[in-house]
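Given as structure tokens, the chain that follows is alone and in the form predicted alone.
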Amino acid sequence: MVMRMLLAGSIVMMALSTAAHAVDPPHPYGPLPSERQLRWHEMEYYGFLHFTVNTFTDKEWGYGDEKPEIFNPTAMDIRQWARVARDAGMKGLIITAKHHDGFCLWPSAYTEHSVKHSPWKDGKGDVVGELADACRKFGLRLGVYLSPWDRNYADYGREEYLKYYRDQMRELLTQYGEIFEVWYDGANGGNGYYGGAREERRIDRQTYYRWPEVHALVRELQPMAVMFSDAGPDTRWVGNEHGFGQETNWATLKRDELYPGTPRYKELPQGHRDGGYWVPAEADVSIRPGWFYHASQDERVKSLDQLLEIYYRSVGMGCNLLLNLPPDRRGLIHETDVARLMELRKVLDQTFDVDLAKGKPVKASNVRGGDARFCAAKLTDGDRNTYWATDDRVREAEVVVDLGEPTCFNRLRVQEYIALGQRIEAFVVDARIDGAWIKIATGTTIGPRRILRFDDVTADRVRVRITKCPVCPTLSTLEVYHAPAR
């Protein structure tokens, strides 16, 4: 009798277990992010370091004829760069290892135009190497910018330069540990020194560099590094240098039709809904008017309000933010820049430290197969890797978070479970105020994240309605915050 009861109980438990997992996860939709891209999405905010001979000539673009002796910072402290970035809340730093002038911040074996002929550390210094060490010390990731255009090298524009460029890429990707991002821009070809020729050289931006071969080299040497350019292949330019993303922001792109320096840059802020590749946007902007340090701009560092606007229009619109912090002639991040960065960090901490929805009960109009793995509680569990999903046939749905009591808030962060693709095309946010539902915000795409801003609202419930989606929607988080008045 006891045995029959145990057997019956086992059968019931097996049936319940089978029923609990009777539904499969949603099918992936469209292009999907790679593991390296998912890791990059999580970084959200990191720094750019424009530093070279231009810092000492007071130029933005060097011509290529600058003498290495001019590079002579008086109080270089590369650890200060990393410490400032960490304290600012950044997750990494990208260094201009070689800008258009061709001067190398590491002692490259392939040119004499580098720090090895600088008075700094008697020619024995290595900016990239010291930065790699500093990033490890302060818990940051390291990225490198290696300008495709070189206004110093005699053979630029010819076949010989391609080998030189790849040799230098190999140095950077094998000598300094893990690299999280390799950065190329679209400024390619024009007037230059070119070993004394002093002439204009034009190249076919689309074909000259044989980009697929460069990409293959990076994949071989740094498989987890994302590559940035106007066309990716991993992350794309946002299409402007203001740091502003766009309300509608698809992480997908018709990558094969574009290239660094493409004239179709106006398509980049929005991306392509029907793009065949996952190539999300990175918003690059300088904290100063210029990309390199100029003493004349010490009073023109962006204000806290400007930086906050950049943050919400980049990170808040699904982009990653790459904020430039140009070291000065001492070799330090200037005090004004540091102060402004810390002001930004303070406000962001005050705003996002307490998620008012975390752990609060949530109800959904539909849960995929009634399966707890996809229930609405995943939105407020504090884990951005879990998610709510609906049945395949349900393409419009809503979730309601019960805040428990009237609560004042003015920010809402929501994101899709992008490992299964970007799906949502339109949504609405409502708040229940004194028992009545009031619309407080609307949006189009969500993707990696959307942070919505609105005036203070005091409500006991928050509702997100998915109003347009070609397949069943997914959401991985719904967070509610209150940004304090300033």
The other form holds:
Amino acid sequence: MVMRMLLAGSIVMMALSTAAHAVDPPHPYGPLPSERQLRWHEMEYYGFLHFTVNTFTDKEWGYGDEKPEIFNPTAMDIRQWARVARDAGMKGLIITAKHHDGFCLWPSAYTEHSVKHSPWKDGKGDVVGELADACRKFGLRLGVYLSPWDRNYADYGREEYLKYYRDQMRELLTQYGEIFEVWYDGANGGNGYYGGAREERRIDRQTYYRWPEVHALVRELQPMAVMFSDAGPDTRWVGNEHGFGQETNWATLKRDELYPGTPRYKELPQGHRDGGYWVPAEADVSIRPGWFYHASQDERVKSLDQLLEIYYRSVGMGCNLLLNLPPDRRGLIHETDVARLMELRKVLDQTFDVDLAKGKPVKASNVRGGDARFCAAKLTDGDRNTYWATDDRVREAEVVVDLGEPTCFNRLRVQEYIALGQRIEAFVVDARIDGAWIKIATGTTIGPRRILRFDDVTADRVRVRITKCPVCPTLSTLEVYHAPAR
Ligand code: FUL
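What's the form predicted in complex with beta-L-fucopyranose (FUL) like, now that we've got the form predicted alone?
First the chain shown before, then all remaining chains and molecules of the complex.
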């Protein structure tokens, strides 16, 4: 009898404990990122390479009548580009395979206006191919910029050009291995050489390229590549060329209302809270004033402080940072640019190498179903794929990290578990200094990532309070850092 009661009791206990662990993850909220976008978010920081005939004519936009012979780098070393990018801490490189002037850096079968007729490697070279090899060697991912606007092509503006553009896209997406990003800029139509016509050609930016067909082609050939433009479909322009994201940054966008070259670019830094698609921002900026190399700008390479400001206002605000490093006329990334990139890497390493919160105990005001799967320790376990979540009814919640002893810090990095959507709308950070809680920062959105900067504080506890969220919040990481004084 006693035995039977004990057995029954343990069955009840087992049932209870199974119930305690049977709580489901929170329901997703709003549009969600795709697999390819989740992978892209992890990239955070990568390089842009603007290189073409403009490098040799000292222009920013070539007219399209440049002779291929002028493309003649004297000491080209494409591996140097990849080595510099890798050493800088970048995860990939995106190259202007074709800029507005129409000159192709790869020997396209569809035009003579390419490296085929340049003296570099006696016309047998392939910049895109060599870069693809160099990226593989240095562990980087490759992306391509194929300008929709082509000021060289005789049929630009007509139906024939659409076939040409797609044929070239097919070449780029089938001959060079895996491509992580395809870049469509928004500058479209205007005057140009156009096979000798030398005239003005206007196109309807919204309809001319038949974007849905181009997108389908890219999806077919490179299913894991994200596509960038003012309006996505996968990642959007941040709306300026300073590399600055915005404090309030929604990864969601009313994508169907926008297009490459959209006049509504002022909405892009913030995105749309009520947007129907996940289209996060990418911040593009050049390390120099121009996108292409100009010797006259050798003294105007951005300073370390400017680059740090860009980093915190892009990566720190949930954008990916696409930093342009234009090769010079030798075909090398200039020494000054390299030195600056290494200075930036050094400071970022000094700042982010040691997470002062890692492995530290965390307490939360609420844990979803009391389930260890969603407990606060997930915030400091060093794994960005685990997360803390609350019960469905909870809208405001807090987590407290116990640093163990008074610890000096000045940066805090937080992430939502974005696989369940972007949820949080406002939060506050407090530090416990000599036993008293002091507010040290406030923020609005978090999304894929938020890095907060504040003056040095010495505190034994740090608290994040979620103060506005339309559904139960999630957070996947809470990291605490100390940036060296500058
Ligand atoms: C713009 C272009 O017009 C610039 O030349 C540059 O390539 C920039 C990144 O995108 O749309």
